[in-house]
Amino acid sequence: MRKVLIVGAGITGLTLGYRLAKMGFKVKIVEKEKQVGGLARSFQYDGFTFDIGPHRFYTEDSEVMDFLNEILNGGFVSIPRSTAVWMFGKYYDWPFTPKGIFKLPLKVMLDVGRDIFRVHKKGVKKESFEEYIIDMYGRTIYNTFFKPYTEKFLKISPREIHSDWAIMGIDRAIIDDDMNMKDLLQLSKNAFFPKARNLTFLYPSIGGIGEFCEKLAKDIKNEGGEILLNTPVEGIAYAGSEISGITTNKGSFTADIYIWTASLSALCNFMAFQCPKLSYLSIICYNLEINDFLKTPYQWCYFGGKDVIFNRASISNLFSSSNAPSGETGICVEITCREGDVLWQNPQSMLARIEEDLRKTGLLRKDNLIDKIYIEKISDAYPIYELDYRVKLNQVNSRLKQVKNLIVTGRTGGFWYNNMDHSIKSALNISHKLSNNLLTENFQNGLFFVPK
């Protein structure tokens, strides 16, 4: 039995742990948080369940779908998508519909119409987020939504963000591969002539999205694996070209293979590698228990303007009715920040403003009472794709590839802005490779998985 030590009990780490344990590997997972799930964990209090923002499963990959069915074993519900953006003091369906377009201010509609017929800069590389969005969707949509939302979300100018953030972000928001929204003309066609295809998503019947992770953790233990919670890494012993052990607050552990799904910058620091720093964005989640059933049609909504303090709000019981007591509603409000900044140190400072903006946007009526608010800090939630991130990431990858018994993967470890199905697929691919190439020359040269 080859020993595998996995750092991080998120979707990727748990999927790998489960698959490798079933293959006969001796699996140990160390996780710094008090529960499994990573960015896909759920919080439960007072009969309410909250995810870290909107989470639900969707995939067209048969292997991933089979894996979801294997773990959930029928314990899921199918839900439609109902998403919105808040602009000009109104809610608009996302993706756009004809009804939504005609709700736009007349000047905006006319300006968008003119943008459709502008000339694209063919053959010109769009390096920044700003260049990409303006070229694809025109300056009107850029100035109306993408620019203010991105500045509020990432806290830096869109001119300083790589175009990959736009490409991946739009793909993550659209999901449907059949929906072509690569430019303004296609976006308009899809809005006026939508395809008769209503996407449905899978969501655990009870326990929130974290139930999937809890089931994985239980299955890992049933296969002889071990999961240590509240166990942050404190050091890594590295000599020559291999890791010889990892030290935590609960002792030191050795393995034949080390799989890292946590922050790349932390990994480089532990190994004393002189690598450029890659930045991550953190989230403060404000989970609100409301004493009434809110009749909003939207599971979640994006708030682009600076007139609203939060970036996104999601209604937990619209994913599963079990996420809130009967007649009550759970709302998760998200605000991004950098770990250690003013908001991270004092998240309570935003409570009054959050309530004010919830009422201003109509999510809360005057007679709705907030019974309780729970605050959760989520570190390293998003990789930040600054203009030079590819150069930095390549330098980090080149250094880490020299470590023979190290695999780096996952959303955080791979510095990969992905969805849960992508994390599952990458974990399944790694498990196949380890099964077929265990300690062969291919493995000795380093298995390192990053997004294409």
Ligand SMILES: Cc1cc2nc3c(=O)[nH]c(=O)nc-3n(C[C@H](O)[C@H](O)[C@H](O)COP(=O)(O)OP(=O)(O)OC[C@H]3O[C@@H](n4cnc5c(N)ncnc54)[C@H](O)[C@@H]3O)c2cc1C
Second form
Amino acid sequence: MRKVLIVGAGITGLTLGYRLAKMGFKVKIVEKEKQVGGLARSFQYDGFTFDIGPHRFYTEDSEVMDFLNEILNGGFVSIPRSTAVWMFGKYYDWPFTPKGIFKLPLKVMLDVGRDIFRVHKKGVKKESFEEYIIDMYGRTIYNTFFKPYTEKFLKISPREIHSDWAIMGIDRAIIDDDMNMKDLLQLSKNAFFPKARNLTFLYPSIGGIGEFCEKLAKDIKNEGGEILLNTPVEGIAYAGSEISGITTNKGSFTADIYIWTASLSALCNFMAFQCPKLSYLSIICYNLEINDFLKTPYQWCYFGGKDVIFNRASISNLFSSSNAPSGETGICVEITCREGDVLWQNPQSMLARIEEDLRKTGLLRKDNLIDKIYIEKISDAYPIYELDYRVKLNQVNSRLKQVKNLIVTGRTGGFWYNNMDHSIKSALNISHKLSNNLLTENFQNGLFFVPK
Ligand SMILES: Cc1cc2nc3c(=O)[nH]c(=O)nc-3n(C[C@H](O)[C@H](O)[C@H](O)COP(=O)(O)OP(=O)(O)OC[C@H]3O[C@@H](n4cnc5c(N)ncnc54)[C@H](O)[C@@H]3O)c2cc1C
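The structure above corresponds to the form predicted alone; please provide the structure of the form predicted in complex with the named molecule.
The complete assembly is shown below, putting the previous chain first.
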């Protein structure tokens, strides 16, 4: 029986663990956190359930859909999407609707109208986020929303961010290909003549998004696999071109195949590889328990301006009513940061400002009380696509390619700004390759090496 050691019990690690255990591999998963799920875990306190920001399933891939059904066994609800952006002191439906367009300041509307005829100049370089968005949507929409939002979110200039961030981010925010929002003309047409569509997402009926991973973890154990929580990797023994063991706070483990789904930079450090540094963005989630049922129609809202301290707020009970006790509301407020920075060290410093801004933006009324706030620190939440990230990633992958018994994958391991369905799909693909004993395979995102 071949032994597999998986680092990370996020969606990728657990999907692989489940599939490989079913195929007869001896599976061990080590996870640094006290629970499974990684970025798709949920927190439970006082009858409330909170995810890490808004989290919902969407896929058009039948294999992924079948896998969701296999694990959740029909235990999900289908929810229509309802989201907004906050600009000029108002909420605008996102994607835009005619109602929203006419709420914009007149000057902005006129400038956008002019931009329709200015964008898509031939031969324009589109390497950076800024160049890409201006070419796509024009300078007014860039200056009004994308620039301030991105500066606030990533804390670097959009000129220093690769256009891949725009491509992936917009795909993630829009999701529905039918929306045709790939340039300003299409965006405007869509806003004025919205097509009737029924874009819905799947969400576990109970337990939050983390329920999927909790179920997977149970299934892995039923198949004879082992999951060690509170078990961070502390060292990797590497000799010749193979890993010979992984050390954790609970001892050292050996395997035939090692699968890494955690930070790429951490992996390079453990292996003592001289690789360029790839950086990740972290988030502080402020999970608020509110003593009233809030009537906001939006599941989540983006806050791009400096007038509001947070990037996004999501209402957990609008994903599933079981996420909050009856008559109460759960709000998750996200602020991005770098691990170890001032906010990371002292997240409490923002509490007064968060409450002030929730009231200013109308999410909380005067008579709403915040009963409790729980703070969760989420490291490595987003890969940061700096202008030269592709060059750096290629260098890192070329080095890792030389390690024969290592597979590197997942969102964090692949340095891949992805969604849960992508993590599931790539894990399923790897399990197929392993079952067929294929030696080496290059996937589109990240490199996956299957040993002899
Ligand atoms: C705010 C936010 C909102 C999102 N919303 C959506 C959404 O609506 N829909 C959607 O489809 N996707 C969404 N995503 C993306 C989704 O969360 C990810 O695609 C998915 O969870 C990635 O899973 P993964 O297993 O590939 O990576 P991860 O979840 O990052 O798993 C890596 C695991 O490795 C563990 N680990 C790290 N270091 C060590 C170590 N040293 N030792 C042991 N273990 C370690 C981590 O704790 C983690 O469990 C969102 C992501 C974020 C951040």
